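In the block that follows, a single chain appears as structure tokens, in the form predicted on its own.
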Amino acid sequence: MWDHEIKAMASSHALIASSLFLATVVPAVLVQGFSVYGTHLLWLYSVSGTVSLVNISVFWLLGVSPPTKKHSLGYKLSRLFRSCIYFLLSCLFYHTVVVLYGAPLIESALETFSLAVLLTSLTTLRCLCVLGPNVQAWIRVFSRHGAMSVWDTSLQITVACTVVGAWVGAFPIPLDWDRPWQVWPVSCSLGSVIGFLTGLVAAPAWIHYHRKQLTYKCK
């Protein structure tokens, strides 16, 4: 029933996954001494910026966002402004949650906020691209049986995988292994990116496998 949308989703996810690869390889070629561990914050922002740009481009080209009857320039600017506010608030939210889970409050504050930016780029930005700056729609999608399209289901899977990946990535940090990837927040960043990639693969595969059982309510 949704074969066309599933194929479009798989293609878009492949492009987004490729952008993660490019965000690592291109700086390594252009920037001397670049590495995921040695210049971790540079890699982190390279990934955040590249994924954000590709996400916005892909979802805009696919026309996934819900249509609106208002096409005035003022409305579009207002929508863009609210999206930017949501992005910033999401960064602050993730930063607060990570600190509550044990990250240093003052020390390494830049590293913690950088991780929050990465998590926002991988999760909240996708919600903004698909649902727009609409809190009610976000609450609906992430409530039980709240998905109304394959893209809503994809959001549920990718966001969950990304957050779980970041959480699992924190486990090796306290261990006395003295490895470079245990420096804060390397393992959490890698965990969130691996979780995000897992979600990109799992979402279309899961939806395709369960497509006969999926029933969506009308919007």
Given for the second form:
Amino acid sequence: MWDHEIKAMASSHALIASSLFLATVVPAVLVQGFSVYGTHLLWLYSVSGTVSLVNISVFWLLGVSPPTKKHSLGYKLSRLFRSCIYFLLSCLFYHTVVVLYGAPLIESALETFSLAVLLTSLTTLRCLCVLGPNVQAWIRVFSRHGAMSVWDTSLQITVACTVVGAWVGAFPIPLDWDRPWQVWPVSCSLGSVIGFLTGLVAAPAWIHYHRKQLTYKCK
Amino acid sequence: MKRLLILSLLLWVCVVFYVGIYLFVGGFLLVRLEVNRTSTCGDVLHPGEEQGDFCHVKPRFRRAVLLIIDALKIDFARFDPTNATPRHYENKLPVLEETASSRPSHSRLYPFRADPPTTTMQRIKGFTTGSLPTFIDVGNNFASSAILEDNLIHQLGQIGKRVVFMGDDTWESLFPKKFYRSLPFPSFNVKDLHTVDDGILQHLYPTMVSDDWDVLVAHFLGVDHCGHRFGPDHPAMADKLTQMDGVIRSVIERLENDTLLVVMGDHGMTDTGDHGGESQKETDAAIFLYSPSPLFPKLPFQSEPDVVPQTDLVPTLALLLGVPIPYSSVGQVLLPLFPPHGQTEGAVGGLSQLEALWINAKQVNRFLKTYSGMAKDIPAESLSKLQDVFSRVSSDYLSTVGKGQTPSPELAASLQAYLTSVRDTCRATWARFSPLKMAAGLAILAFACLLCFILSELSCVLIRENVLRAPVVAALSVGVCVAAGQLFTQGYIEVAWCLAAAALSSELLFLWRAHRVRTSVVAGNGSKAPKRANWLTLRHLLVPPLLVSLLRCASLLSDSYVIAEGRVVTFLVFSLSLYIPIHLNWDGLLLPPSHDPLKPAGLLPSPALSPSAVRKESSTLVACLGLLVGSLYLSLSFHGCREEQGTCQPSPFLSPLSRLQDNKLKNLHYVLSLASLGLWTYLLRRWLRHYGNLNSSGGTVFTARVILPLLSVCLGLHWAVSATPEDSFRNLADLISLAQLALPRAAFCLLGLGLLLIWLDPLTVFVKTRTVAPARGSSLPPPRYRASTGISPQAELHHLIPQIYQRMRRSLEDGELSGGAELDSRPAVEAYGLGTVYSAPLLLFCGLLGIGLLLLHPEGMALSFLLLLLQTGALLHIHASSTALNSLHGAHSGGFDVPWTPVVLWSLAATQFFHATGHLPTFPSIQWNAAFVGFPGGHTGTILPASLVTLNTFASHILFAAGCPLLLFWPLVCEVRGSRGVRAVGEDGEDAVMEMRLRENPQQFSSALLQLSTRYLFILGAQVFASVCAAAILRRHLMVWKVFAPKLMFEASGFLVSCVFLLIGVTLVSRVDMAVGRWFKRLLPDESR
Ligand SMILES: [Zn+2]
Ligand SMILES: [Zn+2]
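Go ahead and give the structure of the form predicted together with the partner chain, now that the form predicted on its own is out.
Whole complex next, starting from this chain.
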């Protein structure tokens, strides 16, 4: 049971990670003049789009998402609609937080919003996939005894890694080194992607080494 | 409560910190007094011609060209033809060696030794004044960097020489309006190798060809910037030096016979291209002298100097160009440039060697006399020795010259020796870091931080022991011993070392005693041992608040972060405050737990848990977080700008109203400021009234009711008056000027009176004795609303503390008597405002102080002060809510410990508002206007303006330090609100006890107060330690005198001020405690009669 789930998680994480690499490499081959710094926004969208798609398909195939009580089309549609709304709201939320953290308010608003989209597709989208559009459940998951399955634990780890990565990514900005990756928001998005990759690796590893201690309540 | 022990412990910790700072600063910051006298042509320096004016003697040279190549190291200038594989910086200036060897009587190349600090600005000061500039030249006008000391440029201008300058714009700020013509180019961008040089080259040759100049100064920066960017051993350096070679060649071609050329570097560079310190690589620059007419004696001169000190340039140039030597110069003329005695009559003209030396010696002696009359930092014995030498030499000289004899070579040698010893004496005093003192200061500071940490962690144990006596005794005895030893061996006492020995010994003794106390406690209660024993493990130290504090300290080690400090601190405050709800949620305390049917009922957490209370606390917390984040964001818009921040615009609120031109904007600003002032006052009064502190008739209440509003009215009027344009009300001019004087002074008086009243009578408790005995507190009909006392019904309901007295009495009388009947027969006592008896005076104190400090700021800062109040309130409420959430779930262990998170937030907020009130850690940004508030005519002394400016600069440090004990009180103040959901208020008296809990547990109160203050001191002290480390480690950094040294001074002075006001805050708390104790005593016999 344990091994099976961890294996599934590891392979799905490997899939997501490789899709991240593909999202960086493929446009570089196809699109002229593509580079992570130079055409940063393009890279951002390519990464967030790919991660979203792969995430959704992986979780749909694995069937991790919470069981729905009704199976009517209308209910599913409304869930889909709510998920979209939550996705947008989460983008706005991240945008606000980033601006409050000191990002420029008006100039480079597009860059800031793109970063918010990236963060949303790396964190909120996974919440949506695992927990469904239920904010209460999201808040509950991020507590010590809140995880109810290995997927919840992996969600905790990846989200924390991503957010901390983006936070750490802000550190080099004030330095006067004049490097291309210090331009807003390159270092933050790089930080969050690196954090996300770390989380993808760390989550199955951590669960594997702590599988004795982990006990999950039933739903 | 052990008031005296706490106060003396804190005082001792502060003193230890002070000693550490004093020692380090004494070793690092070299201080020198500026002599603001100037030499004139009339100075009688010649013995022969008493009336003569030597400016009219025909000088040796009419014109001079000074080519300053920044960071021209001597290694760059030397040429070694045997070197087959030169490095990038070697053999790139062949012109110097070629000229020197082909025309030996026309030119020379010498090493040119700079004195530390080897930074460009200090060096320019050095080779124009001839002195040894230190980091702080006292007497300098901090607001601008202009040189006020006598200097070569000034002297040249005095005599009518046209000085043309081009190059590094540092000169323009050092000599504003002193040049006949000036072409400054921006020097700030280190990465830009060419702007300055190309700018100079565009204008240099045309200027030289034209006849519109006498002295031409050109300062090239390319070599220095190339060093900073690539280091010396880089192809770019080769290009740059080759370019300079070409420049020197073309300048030499264009020289005329009456012109002297000086090519020199201001300092060298290390192998990494840095400079600032005192290693030989940094100090040894090159100097090259050339003239188309013969300059040096034909035969090799008998005493060719190996190295030319930089101070020597000034007297040499002055005498060669025929101007008086600047007053404060301590240099010595460069003898080979003057003809030996008896050869002056030739074509060369000018002074002979001996004459030059004599003029020089006389000037140096005059300066030394003036300086020793002003300052005492040159040791007296060496002064008197120098004086003796001078009087002997001068009598020799006068007798020789008077008799018309040919002077002996010994005379010149003794004059030279005198000049050299003066310079060495001055250098020993001014231009030498003292690494030993710096190290001692660092060690004392490090131990002091450790000690603060230990004191805060073990406060509850240490407060029971008498830990202070031994260290203090040790300090005194060791200090006296060291002093006696010094007196015995050296004959005089060096105070710094006595203090250092005393501080170190007392610190070490304290640490040892703390260690012993801890081990004995661990041994004493075995069960608690593991919990106490591992309090210093890594896991314990790496909690997020301390991590944030560590990040903040680390950020002081980077110049970019120091420059962006305001934003960095805001970022950290934001991060740490977001951490609070996330951490609470992680512990499952933020949301009421969902009911879990599977869980056995017995395992449910404490019975105090109620979902509605939890929800209420959480929503308070989130709302306050929103307020906090909002004020954080808004506070960013009040920042000033450093010159290093290129595109930054200073906040429009920073300029005083009187400077605003647009009338509408002015009115808008005024109304905004007034509204914030009014809100500040209203919020304070509203809080006091809410907790029933405005009912009695004591001094504090009088202050809150009368003085606080009066003070704000005064301030508002003062703003209005000072903002009126002077020409609009001509006929009221007298009245306006009177009001400008009277209003701020009245405000100062009111402030003083208010603070005094709070101190004298801090109690805000109103006792109401009732003859009708209540059976139980809650069964009473609610007391009638009385508007005159300002009690709202809600306040009556929640904040009357009827049972206090009974509880106190019961605990005092051992509670053996059966309560019921006794209680009924006695009149009950209601005490209004007893629940906030500690916090109310402190809050009022800080509020009053805030208005007083606002008086010293520009009007627009009222908005920022309001943000400060709101943010403080939000912080306190977040702290209270998280404490309540912890305790609601039974997770809190009791006691009044304030955790690290709010303390770190509190200290970061102090720095944040330092920036958000328009201050910056740089000297030009000090708001000097503060010194003239209420004193528009200026001052006579220096203490009053200095303290006004200090109060202005460290306003936020002062407010946060004085208000620090509020962190201890706030969870208690908010306690009623938290537990109301559980039990009805008044049903049980225990709910409404609030701050009386402190009174009931004096032991815990003392230890918590001590812990809170030492935690605050620890965080501030760690910051000081970090900036001290930055200054010590980065002595060589390009930015050390621009960023790190000013930051160190601001951090250290901020710490001193914070310490003082933290002590004042704690003293006020103990004063209140004393008054409360007396109040209970007075009440008790009264009632038992
Ligand atoms: Zn320089
Ligand atoms: Zn430099």
